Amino acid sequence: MYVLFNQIIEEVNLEKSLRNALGNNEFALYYQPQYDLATGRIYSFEALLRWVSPQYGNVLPAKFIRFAEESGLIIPIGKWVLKTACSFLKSLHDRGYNEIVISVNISVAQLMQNDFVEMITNILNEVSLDPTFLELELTESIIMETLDTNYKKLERLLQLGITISIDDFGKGYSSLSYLKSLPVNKLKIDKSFIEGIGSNKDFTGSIVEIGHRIGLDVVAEGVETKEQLDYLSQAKCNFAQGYWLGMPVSADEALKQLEGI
């Protein structure tokens, strides 16, 4: 009982600190490179949120995102993430790296907002970024559970030229049959399948093949060994990211990666 009480108090205090984090500039974005396996070059960066709290130190997203979603704070935080990530990409384009794409994770609460598409277009206009260089990642479960409500929103985003990617594919519904009917153009294989490449190569290769057959680009996340990377290249997976290829880094370090420093 005492342990449970302390846990509740800690969670209340954490949520209270989270409410002030955005205004106190405690959030930062890190960027993990995604490589084009055909060229061996960086194709995009995934923007990853970090919270550096004066009280709690580096707080992992797994620990605070739930509070952000339950409290509604994910809406302003998500907007900040999108604008910061798009501004970072525009700065790369201005330096001549004008083929790089930015990928941003979207929560169900953001997607459910009536003005979600307008918010995205306003940010793109504000930072003068072409929509074709923005990729929005939504988990398989979010897309399926809200499809009736948000199908038209996803279609509108695609019409603007924005890429819609199914994140963590295979973790939820684990079905390939519905992909043809979804308003998406990329799928990201869940890292659990990449971890199992040593013993389950054929299955991972089948996901890549079927994805291609229905016109989707395929991304592998969580690549941590050369064996995994070599297999994915042979299977003609389009893109890959993971610690073997590059850790999440600050904006300055991401630029250095592009510069080859």
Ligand code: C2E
Contents of the next structure:
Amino acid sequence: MYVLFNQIIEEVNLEKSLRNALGNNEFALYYQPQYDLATGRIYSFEALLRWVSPQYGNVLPAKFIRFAEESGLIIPIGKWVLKTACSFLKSLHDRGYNEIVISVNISVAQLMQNDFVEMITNILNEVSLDPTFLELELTESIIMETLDTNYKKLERLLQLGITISIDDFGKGYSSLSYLKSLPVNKLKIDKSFIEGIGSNKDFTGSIVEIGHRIGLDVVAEGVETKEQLDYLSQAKCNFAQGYWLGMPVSADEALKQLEGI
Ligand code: C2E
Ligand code: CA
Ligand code: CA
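With the form predicted on its own done, generate the form predicted together with this ligand in the same format.
Below is the whole assembly, all chains and molecules, this chain first.
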């Protein structure tokens, strides 16, 4: 009982601090490279949100995204993420790395906004970024649970040239055959399958194969060993991301990775 009470107080305090975090400039984006397995080169960076709180230190999304979603704060925070990530990518393009793509995670509350597509196009215009360099990551459950409401929005985004990637694929419940009818063009296999490589090899390989058969690019996330990477290359998986290839790093460090420093 006492433990529960303390936990509630802690959560209330965390939420209070979170309310001021955007205004106080306490958010930062880290960038994790995604490699093109055919060329061995960096294809894109995924933007990952960090909260650098004076009170709590470095807070990972697992600790605060839920509060941000429940309180509605994810709307302004998510907009800040998109703007910051697109500006970062523009700065890379201006330095000559003009084929790199940026991936941004999107919460269900953001996608549900009536003006979601407009918000995205406004940011792309402000930053002068071609939509084909933006990739939005939406979890399988978000896509499936809100498909009726959001089908048209996702179609519009695809028409604009934006890539829609199904994040954490395999954790949810959509059947592979159903994927064909979804307005998405990329599939990100959940880490749990990559962990299973070695013990359960055939399964990851089959996801890659079926993904390709229905016209989707396939990414593997959570690649932590050379064995997993070799397996994925052999399976003709298009892209890979994970600690083995590169940790999430600051914008400066991400630039250094491109420069090969
Ligand atoms: P996610 O989109 O599935 O992101 C991948 C998570 O796995 C990241 O954790 C990343 O640091 C971690 N990771 C990368 N490589 C490896 C690996 O090889 N092994 C293991 N075990 N983990 C790896 P992170 O940064 O803590 O983010 C956690 C989740 O928070 C993300 O999962 C995403 O759902 C959410 N998130 C992060 N940034 C944002 C954001 O800007 N907006 C929204 N709405 N959600 C975000
Ligand atoms: Ca993601
Ligand atoms: Ca994921």
